[in-house]
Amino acid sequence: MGAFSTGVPPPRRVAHRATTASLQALLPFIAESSLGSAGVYIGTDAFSRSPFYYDPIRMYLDGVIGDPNILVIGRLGYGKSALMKALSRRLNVVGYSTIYLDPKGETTPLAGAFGVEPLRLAAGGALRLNPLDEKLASATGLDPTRERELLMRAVLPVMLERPLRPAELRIVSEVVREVVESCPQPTLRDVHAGLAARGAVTCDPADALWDYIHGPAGALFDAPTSAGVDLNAPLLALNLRRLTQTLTAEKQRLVTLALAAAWLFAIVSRRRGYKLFVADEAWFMLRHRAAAEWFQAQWKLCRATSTANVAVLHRLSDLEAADGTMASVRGLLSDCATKVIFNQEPGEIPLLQKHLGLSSTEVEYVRSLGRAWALWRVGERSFVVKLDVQPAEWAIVDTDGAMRGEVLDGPED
């Protein structure tokens, strides 16, 4: 991304002279006392002019916030991606690993900083991911078979573009359990075969799943995970840029994102230690009720898996546009104790007030935020913070390479 603007973003006010002791009373809900120095450096607090530090899991353990999950929302070009890449790199210094769902293909420089290559999933490519992989058995205490049932119950309605009927729900659960018990490495191909063998009742689900084995979206999730994938890399970035460009149907892109996210969530469950799970362009997956409900269920496992989940969105209206989805998404929003809000278009302000509960003072600041500035809602406290990108980080956070004709996602597979 280009150079950030400078200067404090708050709107101009009638001049008033007072000591800093009065600042919090003059600007309630914005001029908060510092969160302290626990965590990694983010940037500068607009009001105290002091460094702003943040560590989601550390703050959860200290009782500062009720959960470690994060919502990042803002207009294109104002700093969302820069924040996530800088946060990934800085939290790694204090022991975090990062799992990154990257539909846009912008994590190649970040992966290079971690000494790894992103995983590039593409139609006709060599990489296979198995969201049902038995080797990725959950460490959350949940029944792994039940987790696979929930996944199929989430993606099949998207494939069918209708809810599963009661008989279909029952048989899908039975087939998944049979497959997990009988196959050393269960795959979607095994589930498809089991559904097809059940006859007319599961004809529609079997036909829908066929497309993700033999159709344009096939040869991606139909076999065991490719050998050589380092499941313990400090950064596991799944680059879906070429795949999302190839799949023209919104349904296919959505199902592919859900299956890819399921594989990554399985990695999250398997890993020990603190993790940052970043779902970029999360709005696309949250637009469908079944996928949104499954996504929220994974979100709720954050404490069991020692994971700070991050949903990155442009605007809330992307979610309201999908009929009935916001009811499901509200639960996910409430499970994000930290909300980082960059500049928003005027038409988005009522939705921010409705769904995120912004005060009138906070709204004033969101309207006028410049590039790299964001309103941070950390629990019940609010701060206006400018992201400080260090010189060594510019090559990592820059997302304007394509505008300059540079290649974002490396050589062809």
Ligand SMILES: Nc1ncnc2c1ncn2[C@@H]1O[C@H](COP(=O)(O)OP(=O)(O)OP(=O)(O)O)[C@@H](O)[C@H]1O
Contents of the next structure:
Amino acid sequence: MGAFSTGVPPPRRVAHRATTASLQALLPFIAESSLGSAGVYIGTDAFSRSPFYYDPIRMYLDGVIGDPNILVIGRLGYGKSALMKALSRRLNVVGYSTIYLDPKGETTPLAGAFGVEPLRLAAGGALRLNPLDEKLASATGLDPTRERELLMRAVLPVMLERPLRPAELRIVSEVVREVVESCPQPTLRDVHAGLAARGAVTCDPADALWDYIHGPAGALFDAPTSAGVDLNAPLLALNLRRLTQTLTAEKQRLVTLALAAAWLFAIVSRRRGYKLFVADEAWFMLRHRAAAEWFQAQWKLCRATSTANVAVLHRLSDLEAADGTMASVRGLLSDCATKVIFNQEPGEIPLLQKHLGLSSTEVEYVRSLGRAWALWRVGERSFVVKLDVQPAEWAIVDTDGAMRGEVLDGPED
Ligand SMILES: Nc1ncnc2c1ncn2[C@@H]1O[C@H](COP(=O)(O)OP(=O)(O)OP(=O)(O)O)[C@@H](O)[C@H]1O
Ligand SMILES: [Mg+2]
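Form predicted on its own done; form predicted in complex with this ligand now:
Starting with the chain above, the whole complex follows.
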């Protein structure tokens, strides 16, 4: 059976046969010569009918793309997570490890394929992750104190629901530096004590931090990281499904995701070798200006750490609708040399054209891509590819089980 016997992307305008070379002339940026065979097999390119291979870091090192980061964007249920799980497994074969921020709790089968268990963070559970943990100090020359300072400067505005004032920013930085230098095992509680000790100027951020620490998720991030967490596991998947389900306030969910991401970023920065860091459902975090700016800064720091960062989004309008964060997300988009674009609603097209620079021909395809098909923009080249799921991968990529009433994430979840 051919790789595109179903869900063929929009053939509306391609009613004739032509060689790849002539198609390239007719449809520049759509019908591309192959990227070559650097990387792992993804599927068959609908135009050249040749296999499409991909390896973000190797292609970056070979000068094929300007950075190894990946934006994955597409409608609900069109195959974004499936692609990342399959890519994670396939890249592992060529030496990558994966760090996976999993807000929906879908990585248990993937973890099984790696022979590990996901980390499950839940209110009332035993697992603790300390985003200020000194043990996680960078093995790659980044400044861990600065990373913690940036984290607090990002999450406090979310907790406060307003930007930090200049005096608050200065004191937050000072306090984090003091805490990291003086405490053998710094925690959020220590930062709170430092802010509270500075009196009236930082009374608002201190109170906001206090509220978070004493809220439903605070205790999970306000203690030393649990012993026994294997920081070197080839797949470190952090399952937040239970936790995010119990958090009703949006700002609590956002801060929780940012703290979880910060802990994972610290893992990324200490780990050697090629890595894929998947932030699934990243749109939620990127809706808030301070969180989005921090996230982008982390990506930039990752440049030194052989990491391909992946942000998974539904649609750009999710980001624009919030508080004007589009400005900072634009930077993030331009830091993604690879953009994998699944089907998008017609209303999203102007934003795709504006922010991703899609041509009218590419837009035409994106509007009518079938499930699991995606337009891959790799640098300046474009391909239309459906992930070819291997038999052994079905259990890993299937998320429709929840709709069939199956328990996806193991009985304990
Ligand atoms: N390449 C593929 N071939 C066949 N089926 C696929 C493919 N990719 C995904 N699917 C099926 O589509 C379903 C949804 O996929 P997935 O969970 O990856 O969607 P998603 O885009 O991440 O959705 P959401 O936005 O809700 O997280 C899965 O059950 C999976 O089995
Ligand atoms: Mg998904």
